[in-house]
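We begin with a single chain expressed as structure tokens, specifically the form predicted on its own.
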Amino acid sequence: MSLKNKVVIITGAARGIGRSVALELARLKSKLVLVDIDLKELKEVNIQVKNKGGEVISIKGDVTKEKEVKKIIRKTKKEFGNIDVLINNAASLLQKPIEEIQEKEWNSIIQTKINGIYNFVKNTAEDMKSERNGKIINLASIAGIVGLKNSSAHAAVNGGIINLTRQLATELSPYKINVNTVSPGVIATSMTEDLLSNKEIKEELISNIPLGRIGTPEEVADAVIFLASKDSDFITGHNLVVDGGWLTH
């Protein structure tokens, strides 16, 4: 899989499973724009994939707000030149029975993940389609296909990024841009530390999970890294689940 000096944008780089693609973007070789509100932890994966021998900057950026996705973009063009691959990584975590959801917490579920794909995809597709050349990730979540306990806003945004995808996909692949989305199952990071925490709600998930365990940002990674290479040059419109084989009930 050759990425090697592909120019690379991974918003909500700062940790979990953005964090993994960027370090193996970097051992790849990629040059690398990390994104995030978090400047702390994003400065820490800075440091990483520097030791890794990687090129990079990071960005501290708020995906739902236009002007500083701009900047973002204006910044990766100066230092890098075209962008090659856009990996749409941002997310929160909000697990409650529909009726205890605040209207804030909705919007800012929907506000990150929709409007944070959309405000890149439309600020970084004109100079895909005059290069006729890109990959765009979308990650998403299978509680944007199957049902899960307390979900109901990522079953609402993570639907939406799915068929967004197979939107784009369509308006793009005349330019030769793919775009696919990645959903992972149940996956250790950050975001699921106080959830995985609970032995009884751990076991009742990983009842759920063929393969019988948790699993790892580094495997989520490994899916988005074959979508970016050239190895899936032939596939668009796609959802690529990495869930241990949940989905097989």
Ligand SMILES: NC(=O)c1ccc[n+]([C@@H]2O[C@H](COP(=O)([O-])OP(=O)(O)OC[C@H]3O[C@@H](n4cnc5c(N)ncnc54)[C@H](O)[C@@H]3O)[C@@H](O)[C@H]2O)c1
Given for the second form:
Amino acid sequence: MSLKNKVVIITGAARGIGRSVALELARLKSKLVLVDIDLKELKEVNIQVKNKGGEVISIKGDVTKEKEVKKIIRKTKKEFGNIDVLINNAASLLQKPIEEIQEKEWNSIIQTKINGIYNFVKNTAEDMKSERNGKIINLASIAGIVGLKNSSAHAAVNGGIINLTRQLATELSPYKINVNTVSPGVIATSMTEDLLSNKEIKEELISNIPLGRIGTPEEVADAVIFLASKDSDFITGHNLVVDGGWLTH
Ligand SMILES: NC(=O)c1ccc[n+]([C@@H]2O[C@H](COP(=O)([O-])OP(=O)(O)OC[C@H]3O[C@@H](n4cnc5c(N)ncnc54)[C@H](O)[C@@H]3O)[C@@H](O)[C@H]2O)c1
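Right, the form predicted on its own is done, so what does the form predicted in complex with the ligand look like?
Entire complex below, previous chain first.
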């Protein structure tokens, strides 16, 4: 997949999809910078990457805080040089009817994804532009395209990401920087663990998925890695949906 020695930053790498991307990229011999607020879980991933022979640094950091993001970028450049790939993946789940959502909860969902992307793209764009090289992949969701139960914050934030990605693709294309979105459907990760432990909810969700099952984080990682690789050099501003067919009906 031509990702050997590429320097890749992955946010939200301690669990789920971010972790799967990290492990697959370790196999492909990329140089990894793993970022998460959960240092304990992140250290576990760091060990697993090293066991695969991967070069990696893991940094505790909150994507919503620009000061911390600037530090992460400085550390990355000191350790590995220029950044080739940025994967904006960090997020958390909030499923409530809109009238029950507290202001703090709403802001946290918006800030983690939208401000997280803003902070990382803002602080890597200049270097990527001068190198005429870069791949940026933003994780969104099918909630950014269709209505789902109790998902207003996710609709707002993921619809925003899909559109922000198109804008960034337009803005950065002249500098040979590709910007794309991956939108998962329902995937078995720590984010959905509680939800999927309820048999009735799980069956109801599966009834919306033509392929008849919940997706795996590895299946989303494959899509992310395709968009990070040379194989997708002529693709930008795209939203790659990985949902087992949910959006077909
Ligand atoms: N799992 C699904 O069904 C699903 C569906 C649609 C979209 N997605 C999207 O895929 C991406 C990955 O989701 P996942 O299922 O792997 O989630 P997950 O909860 O398993 O992992 C998310 C990681 O992000 C980290 N994180 C949260 N806030 C952070 C912050 N402020 N700074 C740094 N790290 C932070 C968490 O600690 C966690 O390790 C997210 O963007 C999510 O919205 C997931």
